[in-house]
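The chain that follows stands alone, in the form predicted on its own, written as structure tokens.
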Amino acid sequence: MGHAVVAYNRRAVYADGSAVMYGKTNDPSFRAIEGMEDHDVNSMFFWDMNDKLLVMLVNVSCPSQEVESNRLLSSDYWGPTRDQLRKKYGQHLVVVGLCGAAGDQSPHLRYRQAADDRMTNLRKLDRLQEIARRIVRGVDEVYDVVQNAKEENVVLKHQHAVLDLPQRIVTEAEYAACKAEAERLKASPGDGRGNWNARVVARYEKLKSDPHPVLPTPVNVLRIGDTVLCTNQFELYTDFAIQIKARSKAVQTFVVQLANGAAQPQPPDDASEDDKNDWHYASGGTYLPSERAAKGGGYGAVIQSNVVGPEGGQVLVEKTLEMINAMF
């Protein structure tokens, strides 16, 4: 375990209790950053039998979206991170970047930006290189120690399960608001918010035939030695990962989000077009917010952003911990 400040909680809370993703922090009504940040850099190293370093797994709880607004294909901060690691450890090195639970996190600075920019400029780096510098330093401090603690014969166990997580139930008020918004946006077919709201309307109407809907979601837990890696398909809020890490019997726990995808690779052949659209939405990495985030609202925590809500997130935590702790 190393550390690097890469992620910042991106949800600002205001005096009226509301929360806004990327909300202004210099607003007079700004009161707090909503949730936790996880600055762990979890690393795992693999050598061959001749002591040649082959692979690094690097687990950072931050999405790689520093340049998300640019119109280009980019590996974001993982590009310069790999470049810097290979420069030091060899061009043959495979670097596997694993995104930790970071549904409410971002590499974008939320405050003290002027001071951070000044330090980056003094180092003659751009923002991606600065993030990479921090991650590499976190990896280096670990490697300096663990290169002398190699293990040849380690416990290797794997469990896979498909969990039925309770879906977030659409309320009558949410249904009415989303229906009105979807109708309003019909005049703007290029505006994706119409479908965003229409999906909520469809979910509410399906409650008549299925009042307790669930989302089947795959989870994998892999034990390697005294460490475990556990996966989920969501943009999982960091609160849930901290619960898993705190209660895991493993010495070190890598939580990996946006992995696996749907339990069912394709919608049924006889599904309607509406059902297919709903399936594709639910099968991807939708946000899974904490309870306090759902209360604060805002993008990422409103019903339009979620198939599974805080209740389902707690089920995910408990079931994942059962799988982890059964391995020890």
Contents of the next structure:
Amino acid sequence: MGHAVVAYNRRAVYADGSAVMYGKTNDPSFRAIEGMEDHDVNSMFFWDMNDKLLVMLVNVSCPSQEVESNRLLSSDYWGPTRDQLRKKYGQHLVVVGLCGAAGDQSPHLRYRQAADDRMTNLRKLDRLQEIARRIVRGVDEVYDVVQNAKEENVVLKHQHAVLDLPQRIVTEAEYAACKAEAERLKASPGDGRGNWNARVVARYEKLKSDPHPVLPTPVNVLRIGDTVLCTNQFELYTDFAIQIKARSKAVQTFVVQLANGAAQPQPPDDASEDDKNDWHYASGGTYLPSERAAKGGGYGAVIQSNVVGPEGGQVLVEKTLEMINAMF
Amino acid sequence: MNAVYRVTLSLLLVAVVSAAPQAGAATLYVGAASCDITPDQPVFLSGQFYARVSKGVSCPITANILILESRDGDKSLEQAIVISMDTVVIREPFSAVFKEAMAKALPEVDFNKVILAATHTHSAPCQTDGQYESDDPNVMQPSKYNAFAAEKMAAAAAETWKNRRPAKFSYGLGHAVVAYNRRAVYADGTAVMYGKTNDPNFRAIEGMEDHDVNSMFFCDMDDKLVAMLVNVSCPSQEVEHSDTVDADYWGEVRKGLHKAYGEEVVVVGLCGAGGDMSPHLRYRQAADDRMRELRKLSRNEEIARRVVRGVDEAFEVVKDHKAADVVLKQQSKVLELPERIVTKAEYESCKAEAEKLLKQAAETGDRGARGKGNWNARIAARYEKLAENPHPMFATQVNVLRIGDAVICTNAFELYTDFGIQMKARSKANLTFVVQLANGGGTYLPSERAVKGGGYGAVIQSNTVGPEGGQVLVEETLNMINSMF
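Provide the structure of the form predicted together with its partner chain, given the form predicted on its own shown above.
Okay, now the whole complex, with that chain kicking things off.
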């Protein structure tokens, strides 16, 4: 385990208790960053029997979206990270970059930006290169230590389960607000927020026939030696992963979000358009907010952003921990 | 260990003259010294409710002094003395003695220009007579220790002042994962300092951790590094239950930096806002311990390794961007902060607890019970005073020191990180060093969410000033900072 300050919690909390994703932190009403940042860099290294490093798996709890607004295809910060790691450890090296739980994180600087930018400029780097520099340092500090502590005879176990998580229930007030917003946006058919709201309306209406809907979701747990890697399909808020890390029996726990998509490969052929629409929306994993985030609101924690809410998140934590701890 | 070693920026006079700036420009003058303040006999170690008498020295404690002056020719424009002291808190009995010692040793510097900050080691001498008791006649009493340390520090400051020389300055931002938020939040909404995180009811860490390492570097005119000021938002209390005198992690940080940059470099370690932080691991401890054991380091050595890396990454970049002609401005104010108001329920609870504990202490001689009894009794007294003064204010000193595009702002509290982040986010300085536990013996100053969660550090017994006063501190400090840019 190494460290790199890459993830910044993107949810600002204000004096009235509300939270805003990417809300201004230099606003006089700004009071706090909503939650933790996880600055661990978890790494696994794999060598051949001649001690040649072949692969490294690097787990950073921050989505790769620093250049999210440009119009060029980009692997974002993982691109320069892979380049820098290959430059250092060999061009043959395969770098498997995995995103830790970070629904509330992003690589965008959230405060004291001038100081950070000054350092980046003095280094003559761009932001992606600067992020890569930090991750590489986080990997280096581990590699320096563990390169002489390799193991050959390691336990390898893999479990897969489909968990049924309770969905976040749409309230009547949310239904009314989303319905009004969806109606309003009908005048702007190109605006994706119309469907974003309409799905919530449809969810509410389905509650009559199914008042306790669940989302089937795949979870994989892979034990490698004393470490474990556990996956989920969501943009999972950091609070949940810290619970998993804190209660896992593994020496080191790699939480990996946005993995394996939906439990079902495709929506049923005979599904209604609404159902297909829901399936496609939920298949990639939506934000799964913490309880405090749901209270604070804001994009990423409002009903439109979530199929599963804090209750389902807690079930995900407990079931994942059962799977992990059964392996040790 | 040398009693005092000085860094005199030992330039030949001719070199000083040749390096002097052109007339009219402000010149930065710097001096730095490290002063050993380790007692040579047993002392009460301060930081816990219970008494500990030291059984030796495991890591010497020091005061590290940085002298700054900007001058226009012979005219002094601004002065500042920044001292990092290995102690838990700057208590009034020490402060008073030190002020007197400084007035004698260095009368030309206004004491308001002195920033005296505690590293928060819990293994340094107590400064308050009567706080602890022991039957051991060899224990050095706090007032005697205060006189010893104050005299040495004042003498070192005066000597360093005499030897200040033109210097260059730079600063930078690095990172180190050292501070861990020590407040665990549970399913019922309660928070507990050092609460278990492997409990099934554990839900979250209460707030942010600030992993910035802010550094300032001071070099002589030959580009030799003479002092660095390092700001880490984590109290120095990894070995807080030690029965030996120990500088805690700052001792190892100084060793690490001396090894990398030279024994003569003075390291002024300043604790950032970290009332809700500690260096104790809070979760995934097995992974952290494994790495440390593979490195064959103690916890304090591991912390030092991280801080040194954080300083290194900044120094590598900014060492070629020094300036000799930097703005130096300092303001010192005494702010009146609204105190946290004791509620009737808190009063009743604390009164009952005080009576129970003080009775127990009287019957059994249990000194811990007496300490906690008094802790509660003070709340009962505060409540009773509200009848005559329903809006009590707490007077507290704040210093703001601008050096170039960076700024240091101080407060006397164990200030929760949320407040430090507000200051950093709204400051006009390029880099803002928030320094807690400076120039006074402040108590925990909790965030609003911490008060809601409760627990040690956020309950009324732990706080003189609450979130309302904390917000005033933020706003007033920002007013001071932003008026300087």
